[in-house]
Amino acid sequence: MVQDAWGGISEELRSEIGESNHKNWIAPLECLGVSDGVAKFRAPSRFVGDWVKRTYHDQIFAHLRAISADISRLEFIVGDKPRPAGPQAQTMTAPANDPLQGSPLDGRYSFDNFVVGKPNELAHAAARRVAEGGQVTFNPLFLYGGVGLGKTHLMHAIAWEVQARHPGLQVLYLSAEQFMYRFVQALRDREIMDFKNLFRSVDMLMVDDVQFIAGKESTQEEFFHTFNALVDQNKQIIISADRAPGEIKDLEARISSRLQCGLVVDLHPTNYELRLGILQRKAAQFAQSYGSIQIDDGVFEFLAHKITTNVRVLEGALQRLFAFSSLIGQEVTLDMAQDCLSDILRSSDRRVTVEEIQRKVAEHFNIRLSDMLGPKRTRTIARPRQIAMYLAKDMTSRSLPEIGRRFGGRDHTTILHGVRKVEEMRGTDSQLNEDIELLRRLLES
């Protein structure tokens, strides 16, 4: 019987996905056996029904096709197991270790595996901090960076760092987007009360890309109570984003208020020390799976100066190159990397032009680009037409004179004087170092 041999089946299944995947999303399963060729479970909610339909379907499906071949499908119901008749009947309640529900943690992404430099290290810090446990200091931990560059891994690496310190804490990951989804499904089956006491009762809450609920209010809404909720109870809250608080756009002013209350820290670029740094610690991970393979010198050199932007492009070319050089037999060589990795590297050559700089600063400084490109000298245009003047020199090839005839055609002095006037104050203004990084990286995204 299909009932006998789940047992079996979910354990070959932890094997498959990893313990805490399997904790949060198979263990939770009862099988109800087969009826008309259809396998049957039992899911403690909705959302793990949907969760594991959508995610873990043809695993399982494959599995139990290998014990019977009359199965044709699967089926998912929601519902507390019936309980029994009779004077004996007793009261069941859930065990007190039941797992919360939330995105499952990737078992790549720990501190250990993480590669650690000058653009992340504070980021890195205060992540480990948080993951020891203990009083808390900062609330929330608000971690800001561009695609790449490690905010998602910091997060799944607190969580499991918790687990691993700290079993008997609750511990909630997930993304603003399901968040909303559950919200949006407590409303709709009219559960709101164990929406609110699931994630009012947690004792680390972690939400990833927050920006997902700005302009949807009612989420917003929902979102507020719960972090004051748990910041009342003194329980911790990381969360990330793709930029500040306050420059994400038609989030409430009193959620960026409160996000800003703790400790914000803002994942750089990374730097070439850094890439190489990632290139050095994936190859000795891909050489686990694929062998000892050859890469001559200079190779590691020639990825970390080309492809700048997005660590997650770094990983995918380095792994490209195993897998090519596993297929084929040969050493990895900087012409067997230029012609395998040229799609790659042709993207990443992508030179920002100093009209895109232009019409970037403009959008971000909400002032007309004819304004950055006429006479006015009042302050609001002034600073961004300067740091407009900045970028352009930093991020193109063009000489001063070229920039200058850009805009409006100004003299090659005014540009520098310009360039110069950004650097100075980028040592003493914390906010137009902010606005610089972010136009960087909505500029190199």
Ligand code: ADP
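Residue numbers count along the first chain shown, from 1. Take the two forms, superpose them, and find the largest set of C-alpha atoms that agree within 1.5 Å; that set is the rigid core. Just so we're clear, the structure is a prediction, and the values are computed from it rather than from any experiment. What changes on going to the form predicted in complex with the ligand:
After superposition on the rigid core, the Cα of R165 moves by less than 2 Å between these two forms. R243 is not among the residues whose C-alpha shifts by 2 Å or more between these two forms once the rigid core is aligned; its shift stays under 2 Å. Core-aligned CA deviation for R73 between these two forms: 2 Å or greater.
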Second form
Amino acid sequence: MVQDAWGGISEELRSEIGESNHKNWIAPLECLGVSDGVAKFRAPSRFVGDWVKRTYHDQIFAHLRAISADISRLEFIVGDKPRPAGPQAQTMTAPANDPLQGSPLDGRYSFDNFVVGKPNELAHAAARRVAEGGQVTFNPLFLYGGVGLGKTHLMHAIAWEVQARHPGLQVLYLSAEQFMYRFVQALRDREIMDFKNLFRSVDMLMVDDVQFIAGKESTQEEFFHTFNALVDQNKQIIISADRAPGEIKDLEARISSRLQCGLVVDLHPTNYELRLGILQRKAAQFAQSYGSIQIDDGVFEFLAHKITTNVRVLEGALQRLFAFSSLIGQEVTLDMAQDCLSDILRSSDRRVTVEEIQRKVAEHFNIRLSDMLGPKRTRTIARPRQIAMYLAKDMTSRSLPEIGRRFGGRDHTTILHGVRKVEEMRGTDSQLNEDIELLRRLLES
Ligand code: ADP
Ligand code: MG
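Complement to the form predicted alone: the form predicted in complex with the ligand:
All chains and molecules follow, beginning with the one already shown.
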């Protein structure tokens, strides 16, 4: 019987995780036995169950598996009086479905899988430093940057690394949204002391996307207290946000200033080399799950050039190529990639705005932006204007009337005329072709 073995397992866990962790988290568990491959435990409170599941699940599971191969998962039931696991019992099985869980860590988000380039080298170095553990030199570490630039990846990498180096340390990673959710839940269930104890007992706290709590007063308040309590104990805190602390609207000034006390580093938008590196690294990873596929030269370069906003999108594109290629059993050519990714490529193109095109073209030909938009019809102005119209039609998804409006309210036929004119000239004028290609590259980079 598993219940009989539990005493021994619990003792082994004591030596693995230490006396105080054992007392707090393992000793309060009651093993209820196994049915249908599910090993059930009762935890005295939701927080204990939640915490155990997040922190010790794998260890407990490994021990149980060693005594019975039939066990396929663990379940934690909440309640302090013995009662059957009926409909009224709170179970916490699937981490993904249970909003009370701290976010599970993604195994792929390791330092090994993080490609370092100029735009992220500082953030990476800071994350590495924090992950070494040891003396807390800057607290908090505040990482910020746009969507998909690797903030969450770096935070998970820190958590993995710390757990590997210092298995005894309690690392809690969660999104600010979950922080709020847990807080609200704790208030409702009158478990606020448990909540406070839980957060104050961690050795490292990571809160992702902290901009989420802006404007949410009591959550901010609680976050502030948690934050201060941990800093006072010299526990490392790592925060991420989509912008700098001072730029988060509706974030209390005292919080924003505390967030700036440590080290604030930003992840810059990716550059071409970094994107290329990421594609190569991800391709090697995908090859492991999808099997190797043949990718023609130039495809990665093309993607790194075209998809510039968000690494997640880049990754999605690559994944689709892998799926598609292994499905139809063909190599990935440039044509195939363009076809298969036309929607992604189109929406990435939308990034360039008509205004940017006008600005760049005006700059390139040394004319004033006001002239480009204005009525002058001299050739030195009209020609660049037509080139800008051509690029606007070519590089954005704007319609002719929309482009016309942006060119000082011109009619769509005027735009069409300009576009045709440039197309016609491109056939013979090599200087014009060079100008256009240069401008296109500038605008796409
Ligand atoms: P953020 O949290 O900043 O929005 P994520 O960390 O979720 O971004 O990153 C989005 C995706 O891009 C993830 O799959 C991540 O692995 C990947 N990614 C981002 N930057 C890098 C990088 N430098 N090297 C490898 N993968 C990266
Ligand atoms: Mg993120």
